[in-house]
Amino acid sequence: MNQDYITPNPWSIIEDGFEVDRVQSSESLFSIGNGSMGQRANFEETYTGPSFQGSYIGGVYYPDKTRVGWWKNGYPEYFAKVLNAPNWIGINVIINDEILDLFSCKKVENFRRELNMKEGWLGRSFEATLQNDITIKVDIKRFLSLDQEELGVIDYHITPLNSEAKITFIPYLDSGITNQDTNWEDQFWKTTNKEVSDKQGFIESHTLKTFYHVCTFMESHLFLNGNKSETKGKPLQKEIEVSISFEEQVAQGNTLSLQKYAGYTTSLNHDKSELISAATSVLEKATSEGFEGLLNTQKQAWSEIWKMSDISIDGDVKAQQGIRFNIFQLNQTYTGTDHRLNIGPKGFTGEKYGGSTYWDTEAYCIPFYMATKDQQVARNLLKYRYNHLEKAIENAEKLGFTNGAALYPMVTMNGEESHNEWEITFEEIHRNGAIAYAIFNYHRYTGDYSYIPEMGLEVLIAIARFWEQRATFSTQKNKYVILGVTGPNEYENNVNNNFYTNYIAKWCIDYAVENLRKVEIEYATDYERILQKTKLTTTEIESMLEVADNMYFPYSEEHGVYLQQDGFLDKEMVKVDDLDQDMRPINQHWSWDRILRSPYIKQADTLQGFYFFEHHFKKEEIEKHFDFYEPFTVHESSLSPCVHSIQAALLDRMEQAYAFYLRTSRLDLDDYNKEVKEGCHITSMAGTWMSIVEGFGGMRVKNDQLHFAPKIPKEWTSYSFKVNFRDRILKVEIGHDNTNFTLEKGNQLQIVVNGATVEVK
């Protein structure tokens, strides 16, 4: 059974009622972020029940030494970890000398938590009866400022309901934190300085090994019935903690509140000797605006984001809530303003996957950011990879490749490979293809070719060199083969001739050579610079094309389909529908050995190739492959349902497309994979957006034009979305009987709808 406690609502994620066994799931679902930092929805006050503490700073990581049973040549030395940063949200609350702890209260009633996606804040309220029989009403609101990206704000209200009470607020900063997923139980942080006064506190600390310097800061103000209290705070210090105690006697029915302004300044953006002064400036600006002023600015900032990125669905509140949750989390995770940052698969919602960059960014996220932001945001994501090109070449050299061949890492923070599973690190080499494809996709969508002569062509050459060296000539097949790989389907390891890998390898070489010729003719100066830098020769180009022109693709004449890999039909071909449902998900019930011998596909693999290169195949071919592979797909990757939804819509299988859409859009809200407590699936959320825009909306770019083939699920009355295409903002509204296109910005646009050309003015 999927979880089902989130109240359907078009603009908010709402939890009613307090249940201990869902606290950790809610900590993920109600996470907040602002592109620079993020915070799981941990309680501010003490909580002694099961909890997963998480505060994260974009770009701050630790190289946790690789831990494997048997070291092999070429293993990465470390696994990069986004760090659980010093805790800034903490506020101990004491009522008549008893600590408020929902885990130990006599009674918790009217508990409500709301993540307001429209306005960008997290709220929580409840009534609690403590062991000392005092009943209090609590109301809390917090957010991470989009306007001031180093700042978080908390407004914490307490009202005694059944008697007067002595209320003590102790806001604190704590640098004695650890990650849940350390390899060696290392201490990641060293605290170097603490300062605290009657209202401000600072802790300076730095990461070990990487030496990121961070100042965690806070300032707190006390209010009684909305009026500022004259009560002075009492500063307190411990070895790794600073706190300020505020104590006040509060009459029954009166409200005492604490406003806490806090956050991080880091050596990524400031000189390490000036972190406290930078923090002081943040606090000065924040407190001058006040909580309400900052909240109004937050609402305006989110209003601007939603103007462009919202998808509106009429007639299906669960579908509406799902897509907005996905769009909200994507915008919380990455704003596109800092080319040093990227998008981790869990974003700022958990530690799994180390917060690192995967091929998810290029394959799934770039289309969302291209269409809902401006092209500079997507260009920054491509620049991130160009900046790591030398590291990618070094990664390939460690595995024995030469002559400037590049293997981009499966997992990275700084360009170095930092993933320590053999079958992923050394075999899942198709990620190289996703990076080249993103360059193609960016140019196709934006029309901006300048990236390729400036940066992209060097990346394409290095990737083409890798594929040329990675292929082996088979005298038996009289073709080039690629041996010992893992495709997107990680439920097959060390296979030969994965169709998707071979296909994208051939395409990468052809695309690199195509752009070499274009740059030679149209950007002669860049061409000479690139040739001089890469030392590329005509002989080498011919050798690359020899590999591409003679690439082997496994094919079944019996089934009329390309095979996922050479041995795919040797398996016991039992379809998913014939599996015992008690064994699902198989990754939580079967041994890895059994999974590897099964025909079951974790996510789109051969179909991933048909999704990327739809324009290379006839619709009948796509249909045949979809019908062959989807029945063996268990969709146990978050990246799976969106691709299948898009292809089902293309094939007019709208019931199937809708079912896949619901699964991808509510993957975390309904916890399909029973793992949401580890964090949300951020990168797959971009695939949810694609399910609507590319799937139901049928949007494609062909020959420099937007094409649409609109469809609508029967469960919906209508839906609408906007895309920014080459500095034109186009609004698309789709109903059962008509589709409207409105040009909201830019010069007139010629689009193609169901094969007919339409002028939008």
The other form holds:
Number of protein chains: 2
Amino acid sequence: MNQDYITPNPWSIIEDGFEVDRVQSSESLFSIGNGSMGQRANFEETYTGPSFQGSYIGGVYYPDKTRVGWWKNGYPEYFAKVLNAPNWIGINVIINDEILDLFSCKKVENFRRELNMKEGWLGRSFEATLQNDITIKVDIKRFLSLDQEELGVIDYHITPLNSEAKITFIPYLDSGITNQDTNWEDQFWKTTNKEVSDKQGFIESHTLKTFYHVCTFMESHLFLNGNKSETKGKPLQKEIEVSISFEEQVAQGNTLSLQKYAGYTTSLNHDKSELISAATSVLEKATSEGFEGLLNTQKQAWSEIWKMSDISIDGDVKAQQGIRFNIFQLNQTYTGTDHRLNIGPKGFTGEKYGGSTYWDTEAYCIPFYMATKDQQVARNLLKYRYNHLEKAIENAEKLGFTNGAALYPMVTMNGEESHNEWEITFEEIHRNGAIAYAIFNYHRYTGDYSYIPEMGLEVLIAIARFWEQRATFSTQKNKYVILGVTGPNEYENNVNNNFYTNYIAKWCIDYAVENLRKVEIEYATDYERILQKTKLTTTEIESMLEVADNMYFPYSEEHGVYLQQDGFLDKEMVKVDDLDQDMRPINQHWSWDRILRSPYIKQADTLQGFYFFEHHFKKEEIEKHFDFYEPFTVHESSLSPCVHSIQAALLDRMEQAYAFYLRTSRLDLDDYNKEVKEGCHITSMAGTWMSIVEGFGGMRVKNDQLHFAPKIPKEWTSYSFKVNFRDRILKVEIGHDNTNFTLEKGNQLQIVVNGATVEVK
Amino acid sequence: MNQDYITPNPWSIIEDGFEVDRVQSSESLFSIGNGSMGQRANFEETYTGPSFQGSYIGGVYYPDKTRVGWWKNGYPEYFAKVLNAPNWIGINVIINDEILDLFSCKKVENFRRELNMKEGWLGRSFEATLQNDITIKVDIKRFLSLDQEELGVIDYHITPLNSEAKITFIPYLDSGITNQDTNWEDQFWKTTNKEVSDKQGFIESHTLKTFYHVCTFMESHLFLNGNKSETKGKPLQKEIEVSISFEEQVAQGNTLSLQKYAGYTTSLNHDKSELISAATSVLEKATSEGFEGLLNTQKQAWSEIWKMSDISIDGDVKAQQGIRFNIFQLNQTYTGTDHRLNIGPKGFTGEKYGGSTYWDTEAYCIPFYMATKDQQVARNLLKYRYNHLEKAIENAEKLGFTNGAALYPMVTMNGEESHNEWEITFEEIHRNGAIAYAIFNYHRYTGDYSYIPEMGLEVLIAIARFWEQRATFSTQKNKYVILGVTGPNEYENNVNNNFYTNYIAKWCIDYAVENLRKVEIEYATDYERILQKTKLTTTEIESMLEVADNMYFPYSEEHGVYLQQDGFLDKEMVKVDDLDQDMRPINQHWSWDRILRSPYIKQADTLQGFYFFEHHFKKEEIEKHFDFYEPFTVHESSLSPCVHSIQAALLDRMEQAYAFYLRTSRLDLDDYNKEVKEGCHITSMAGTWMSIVEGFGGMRVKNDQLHFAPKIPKEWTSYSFKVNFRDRILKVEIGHDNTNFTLEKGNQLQIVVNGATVEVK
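In place of the form predicted alone, the structure of the form predicted together with a further copy of the same chain is requested.
Complete assembly follows, chain above in first position.
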């Protein structure tokens, strides 16, 4: 654990005390979002210390020019940059002509932040003594409305404590933002219109190239001791900023407060000529409800979310705080209502990694959304990939594949590849497998087969075609090999016969052909349509099966395990525990070549295969592979500990499982990888959920039935979660001596607990 | 062959006719240089068509910030960019108020360029009809003085053919240059001073960051029909430009000409406060000698160079032109007089590839310079690396090596690594071997052992240490393996046990230890000094030998050949001849992953090992490996065909050897790789020299004796070359029926011809 300044609390993330060095980490941890937009927890008022400003609108991106040292054929010319959007949270505060700036105050006391996850708001309070010796008490609450996704609200209170003071609030909108990750002075936004009155302000701007039109808007109301003030605001305009100044003399002990209603209307949801009128409607509705009214609606909306997705843990407040933080962030990032959006690896908490969609969605996020939301949400995620199929085929064509073979991009925003590192972009092709696996997993869990004849089978055929073409027949081995790949473990590049990749490739072909046959028999019309569209021939199917049936898997007779890739055992096999601990994390201490020739595994790779295909292997095999690979795994990817936690639990190694659980659930809160200031690891948070439900709870779906093998870490008294399974809501409560299953929706459900069939009512 | 517009001629490169599409290629091919500075063959007058402006000063570079998509630990923060220097060739020409611009003329006729290699000058002549219907005849000659390395001269003649005309010459200096390879608006130069009179102009500027101070200077003289004109120039200054305008009314048929003396004085050779006075001295000397005087000196200097380094070929003018072009460019690039300089891969003909020094110098260039120059020149090249030893040790430390192990940079200007592509920078480590090999080669050829105890042994120890640390003991193989490398064939990345790398690694250790023992016995004082400095212990030596003695080499029993790397035979082994020819060059048609998993070899790799260590193998072994690897080699590196040519000649495959010879010698003239507009391939030109001397001539040094096995392509009548061997100059003339060896310097020499000892007098 690398930091521990977050106060343990079951429902809130709390920081006590102001430290300049923690500001950027806290900006990440206290981020808020409502699925449609989100923002880092930047201060509203001026702050001149180190800060990472971030405000993001879902689906709004910029195709930035790829710049690499050495160009390789096949690189995309552009990558989808997650754009920092115009800032609407800003409120400059002036106390007797001195700007409030926590970085330059004489004293800051009783500083406290709270991210109240139960109710969905961010609070901040402090007492500051300025250089002019005036001490003020400040109390701020802010949230992004779940109910009105274009709206955010701020309530900003100031009380002068040791004298009267002239207090000036200057709420503003600033369109002059830039990205932190830009090395050059590019502009991404063009401002086209500004309007400002004594109460409201609007800035219209659009992104360059992609022409997303956005109206950033605000309206502010002033209150003295809770009573609406009659003081008029003074409107001001700068080149790319509008602001309104409210000034009032405030007696010692009195409280002046500003309520700011603000947000974005965008051309994603409105005609671009109607953005201001749409914004005006939002403001009208919002101000008529008022801050307290909106806050109540917000609490209500979060209460609905928690009702289904909460996991409660008794007896271990840090574990409790961790899982809720993960669930909260997932719900802030993606609500499932907009099929154009996806789950970005940093959500709305940072801008690292361009694009929004990685294989993380299929491999890690789908189980969470399947079990805690309506099944339409998971189906939307699958549909997202179906909508991108044509672009995935074009992408494969760029790399020399033909005849409708698809390679889904490593990173994407609109279906086009957005990544530019050959060993990943061109070689981390196992991602194709996860997309097929998600189809299998969706059907297994929801029982909804309709997606496959309607859309999924086309995806499966295109992926199977890819693998058929990508495999090479080795006359040496008399088998099909897959050369030059990067597996999930990105600490190996351009290796041959990565077990995980070969295994999922074979599976993809088998699964595609299996479904082809099923659709042929059961959905004849769809079958005809698909055959006509894909021009799939019997010869091609035979050729695919020839590859699948003769796939090579590297295996060590000596160790009785499949090898991560050819030549793995030539490495210097020093276990992680025997490594100089000063060298860790190795990605911050070793040059890339040293990492590559070491045996260290960044994230579950062979074990990811055993996780996905657990049902293909005996427990002894899983154990043998776990014992072989775990000691070499450094977990320097956020996606790693959850898989190990699930497997450790399966193998009854509860201490290890618990350690991995803490690591995955508190990865950001405790900043294990020393990088939380860049943003949180959103997608792996779904892995945390899995490590409880699938790990400790042992939940699996087999033959249309939910199975459980409940376990509990010794540190916990009990824990409980709910899953939505085929229109029933099942509550699972697990203690040390008892397990309760209750149906909260639906009449009855047959489940299997530790091998025994149980009827739940 | 992709273009053939260059007119065959034994001593000149000639282009007849003006074509806009050829301008950039010709700018490369007609480049001139004098070892100290050089320039692309840009036009003196305005040209608004597509052009690639380039003027370069040896040793002047800029440390540009590395920009990569994804940073890897160990990347250098900066890379040495070859800088485009201020332009001094510019002469704007105005005919009756219309600017002469070949891109916008009504008509251009009788356009001709000539690069006269025998005499060392560039000529250009044409007749142009302007939009104002005036037709002028233009004749220009330009050269960079070998005798005065800071000086260049231009003689520019204009004759109005169809009417009288007002002719204005505006010679200028322009400091506002930028690099073509910059994607951003960086400035590399800062102008600090300008001076201009009616005759002379000076601009002082310095590079940013590196602070190389340069005075760019000029003086111009006007002549009418060969008689000095009394017309005064009008000085002009712009922000970063000085110019002088000369205007004269010229009768039809009369000739106005301008002689421009210009060049650079730099802080590399002068105190920065004395650059203008140094420039004035250069101008004084130059103008007193006059254009014709300087041209005579130039012819004389080139005649001296050709006397030693020429290779004449009878009966095959294209072959003749090719080899002379190669020898000419090598001599333009590096004269061996300045030990701070080296042989950049593009010389002074382009800016691609930052830095000046690659392993090309040791692997390809040293034999040429050893045999055609004083042996001090080759020794300077070795000393260059000795001077960089400390930085090579630091470079290795950055990558985790310890205890004085050295890794020489892949690309360098000042000893620091300048490359930023992990698979090359960190993994193409065989370059270390070439640096040791050059020491061996130098001693073998010159017989001068003194470099080893004085400097070379320290280099050898540091390199041996690197290999000892870089190898890994594989318990699987019970051998030392070298994992994660890129061999000379850069179409394979991050492979294990590249034969060439493993072989040269073992050899480096053996050779270091062998010399350690020799120095211990024969140079005891040096030995003490070196041992004290390097702190080399007996244990460390034993550990090195343990690695060398147990090195693993991948071998195929089936084919009876060493394998390029582990797993090579798993590839789809389709020979180059059976490949769809539309796919070639594959680096312009295939994505990188497809190239990597193909068996195609960019440049000699295993065969490079058999070339270097020919004396370790039987002819049958060389033949077997040649037969195995040649069919997979695509020669998409300029460094490839020469090695194959030499080996084909050794194996008596003269047709193949001749084809490879043509390809290497006319690579740029015929633009095989469709990229000559970026600049010429300078370092591989030394390989062309080797393909005649070592290939057809069969020259080798064994046991302090020159051996020859003379052969001649059937296309040639005869050919001859000279080599400087241990202070004797031997002329070799080879025909179909007779071979003559003549000593041009020295009293007598015992050589071995086809196995028989011959005394040459």
